[in-house]
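This document opens with one chain alone, in structure tokens, the form predicted on its own.
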Amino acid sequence: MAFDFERSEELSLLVRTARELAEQQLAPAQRDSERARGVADDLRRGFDSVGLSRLELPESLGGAGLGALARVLVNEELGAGDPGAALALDPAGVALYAVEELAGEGALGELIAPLLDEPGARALLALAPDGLDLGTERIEARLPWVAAARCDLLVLLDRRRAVVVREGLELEPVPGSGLRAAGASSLSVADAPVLARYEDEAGASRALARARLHTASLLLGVLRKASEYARAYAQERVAFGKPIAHHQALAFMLTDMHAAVELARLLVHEAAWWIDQRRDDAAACAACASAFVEVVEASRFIGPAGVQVLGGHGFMQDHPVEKHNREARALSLLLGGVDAAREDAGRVLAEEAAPVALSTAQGEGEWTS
């Protein structure tokens, strides 16, 4: 099968004013975003004037109406800026996957669409905690960890279905975790009431895929920028009358870290492109956990390596590797972490081998009725 990942000049263009609003806006004010656990006014403005809250709203909403290919490639540009202030920026996030996925066009029109016109709105995805019940008409909950400083409406999601709740969400700030710039915080659930309830175990793993994705390509941009950082940094520092980048260990070092970037980059537009197609809701959720995997696996050695390329100095906050490190870890701990992503792609995988080896022990007269 073959796969197009040729960029549009529409997409190519929103790629670069992802770029330039990274570059020029998220990555300057980042020490900034962390220490005010927010994003300021100019860069939520900044956000919206080129449209990127709505990306993948659908047209009939006032939306792009983009795919999974175009968001992946923005989150890069974004994570590679700032992947906290970029998960602030996004009103809706990856709460749109459920709704839309699990209710439909009609439910976005009632619960998202309004978070975008409301300035540092936030609508929040998460899986429910071991032992909820999303059957009841009302939730009692507490989620350790969530990345933002604000709850307008919260998502929880198990294997077949998705609730909505509104009322008696209190975020408390978590000190010292990864993610500052989106607010990391707490979230307790007081006897909320339902807002609304969905079944749908096809949607709930489809809205689990893309929610991945979308978290796998932010870390592809963090994990970018460590490396690119390493390697510039390593051309600059000068040890025993060279550049440190010229030392052989040093320079495998790197290039494996550049590898890595880009093998995992692969298998992320190969999900997006999977999730785009519509074809096949296995292989596309599939796709989209092994991806995540392989940036999680991938950032376990980008993010120490870029730290001990700088030394000592990759442990202070006047160099960004610390962050990045820091990014990565707290990035690779949503939505389950990798081991429940990696579960749910064998899953797939020992699915689609079971006909074939039922079929072999089948021709080789080892089967028996």
Given for the second form:
Amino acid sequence: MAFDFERSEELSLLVRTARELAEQQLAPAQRDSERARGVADDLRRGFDSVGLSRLELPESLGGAGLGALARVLVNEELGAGDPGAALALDPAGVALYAVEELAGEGALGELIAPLLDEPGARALLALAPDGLDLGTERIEARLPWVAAARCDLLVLLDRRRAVVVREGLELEPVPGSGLRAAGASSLSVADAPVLARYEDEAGASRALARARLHTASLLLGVLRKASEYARAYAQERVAFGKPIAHHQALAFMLTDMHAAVELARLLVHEAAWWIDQRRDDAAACAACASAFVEVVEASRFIGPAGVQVLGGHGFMQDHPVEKHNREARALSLLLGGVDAAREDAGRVLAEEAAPVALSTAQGEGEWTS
Amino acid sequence: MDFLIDAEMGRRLAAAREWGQAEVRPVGREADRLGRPIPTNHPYFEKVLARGDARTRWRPGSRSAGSAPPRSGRSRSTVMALLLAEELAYWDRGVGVANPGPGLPEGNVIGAGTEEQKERFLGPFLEPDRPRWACFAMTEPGAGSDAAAIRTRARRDGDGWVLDGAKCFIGNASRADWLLVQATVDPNRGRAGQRAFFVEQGTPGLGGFKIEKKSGLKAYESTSFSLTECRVPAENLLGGERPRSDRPEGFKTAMRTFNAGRPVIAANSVGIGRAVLDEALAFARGHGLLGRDRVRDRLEHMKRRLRAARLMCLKAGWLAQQDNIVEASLSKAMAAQVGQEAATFGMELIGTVGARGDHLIEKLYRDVKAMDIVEGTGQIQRMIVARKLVGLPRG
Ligand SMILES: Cc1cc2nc3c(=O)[nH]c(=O)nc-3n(C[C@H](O)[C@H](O)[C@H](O)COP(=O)(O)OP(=O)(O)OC[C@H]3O[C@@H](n4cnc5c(N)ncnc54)[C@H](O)[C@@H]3O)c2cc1C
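Same protein, different state: after the form predicted on its own, show the form predicted in complex with the partner chain.
So here's everything in the complex, that chain up top.
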């Protein structure tokens, strides 16, 4: 296949479905969901009825068997609607990746698939905190924050392996800064027996890469929404005799916000393509890590800028931009945050064969006038 | 050149620090946790009162107090005031605004008010018997940065004035003894047609108070209200019917409040940023992260930028007697940006602990954003600088 930015029919349809759900259901309810620290049942029914919770589940397990590209396209829409709700509505979450990549379809059917029939269930994935040894029979750990009010299954992941824990999990509510629609708790794992342990270094990298991509694409959606909301507002709001968008300082800021979203999206899409290719794991993992870093860096700018464009109105909870700013921060702290991703992308880069230094190239052509 | 903070300044800062730690920080975090402004009957306000912090700096009989103070010493006292503003914001910027006192409009009243008005409206703040507030109401739903475009009208009617309009985001409005309301008396004259009016709390027609839900700075109220056929006596027109020729006009007077306030907001931003830095440092030390390059780079960046922003802010203050427009606006634009950077980096540094929603850095992340908005947004500050720097035309 030649280089092509065109989406397939199937993916376009999927995006439309996700966008409708996000715009018509998730977004209008976002403040209620945030207050309630959970999503209402009708949202859940809507989500399930279009099959979004089984997007990447293999067809053999009753899923749609779609790949990473479908995931990031859908996630961008859901993130634009309400990223907290997107997490709350997907029982498998990114834990699916760890089970699938390290343990395979059998374990997926056993551990993850049943959760999809249980309204409100949540499987969680976390990187093993520094110093935690996943080789032991029982696990003792504390996670300061998870975006959940419930945890049916916890997968802890390090560079080489994943362990699954189901007992000994205790959640305690915390106020939460962003993503409150998914709940906010600290999670303690107290002397928990290991239900399963899977060792596979390549699988662990792929699982982490896919999880990063999942998070990056939700964050991308938040940033797109913040940017679009600000742009629309700026074209309506008048100051000094014209729409504020037509003052060059703001026009450029809105342009930069837009550009940051567009660029980040391209990296996200390319990374998804690498994952779906299953050709070169190192390239795929580096691409996912880079995409994550790019989206987080964009969020450092777009989060506050979205508020800024609305001026004082942006600081009030009547508009969603202050929420976008909080959600963006919270999402960017997941999975070890931007530092861990930068580290991984950098490691792959350092291991690549050194390129030919172009400064020494002489050129062989003849100049004619 | 001398960058020394001398012993006397140091003593005052130490006192502010002690007060900030013991009283300001706790009440600020309480308000944030509860998600609402500190109630007027909170014991904290009594302590502010007892400390003498709720008083006016105006003194009866000193005709020009505050507007044209003796030349010498003024700049140094401005520097001191900025250092104190920074220190207070370090402990809690929202609480600083919530503090009782004549607040934002004080400077205008001192500078442009008649002697009778100062007596009547600032007098009660000389030795306040209870926590008292005042507020300055410029912003409207339809006009913020473009303050010349406000719509609130004041019509002459018999021996008084009748005000109609709506204001929003006004700090301390519902608890204020009086509200200094900016209004248009002559829409054909644009900014020149604006004047300010004292509207006393309880005046019929003043109402519809709505305390906004904010992203941060929850310790003080930012309130919308309306004026409907709201009648005030002629004596309530700031500066009186015919302002003396040496008194600035209404719009200029109002803008002066904001001009003088810019370095203060800059100092507040630096204070917030410093609080982030200290918390981040403590966290990094406690978690053994100081050996990591990525962590150290962030901390170094925060510290360096905050130092630079603070010096710019103090320079603007030191120049208070001269034309400091560029420094004042630059300090606000830069410090707000630096404070924001610090908060963002701080959040990244503490990782998921920040997402719990109960860490100070997370609160500061929500608080600091407003510094780039209040009293002239970052864009407006840059415009002001650019006018001077490259002759950027108005409009
Ligand atoms: C916490 C808080 C407390 C406040 N307290 C008070 C108070 O006590 N009293 C009071 O009167 N007001 C108060 N305000 C209001 C504040 O002064 C205004 O919000 C501020 O002036 C911006 O106005 P606006 O919100 O209408 O934004 P707008 O003026 O609508 O601006 C929206 C965006 O357009 C940009 N913009 C506007 N004009 C231009 C231009 N020419 N070129 C480039 N960009 C431009 C702005 O920078 C901003 O990014 C408060 C606001 C907040 C958030």
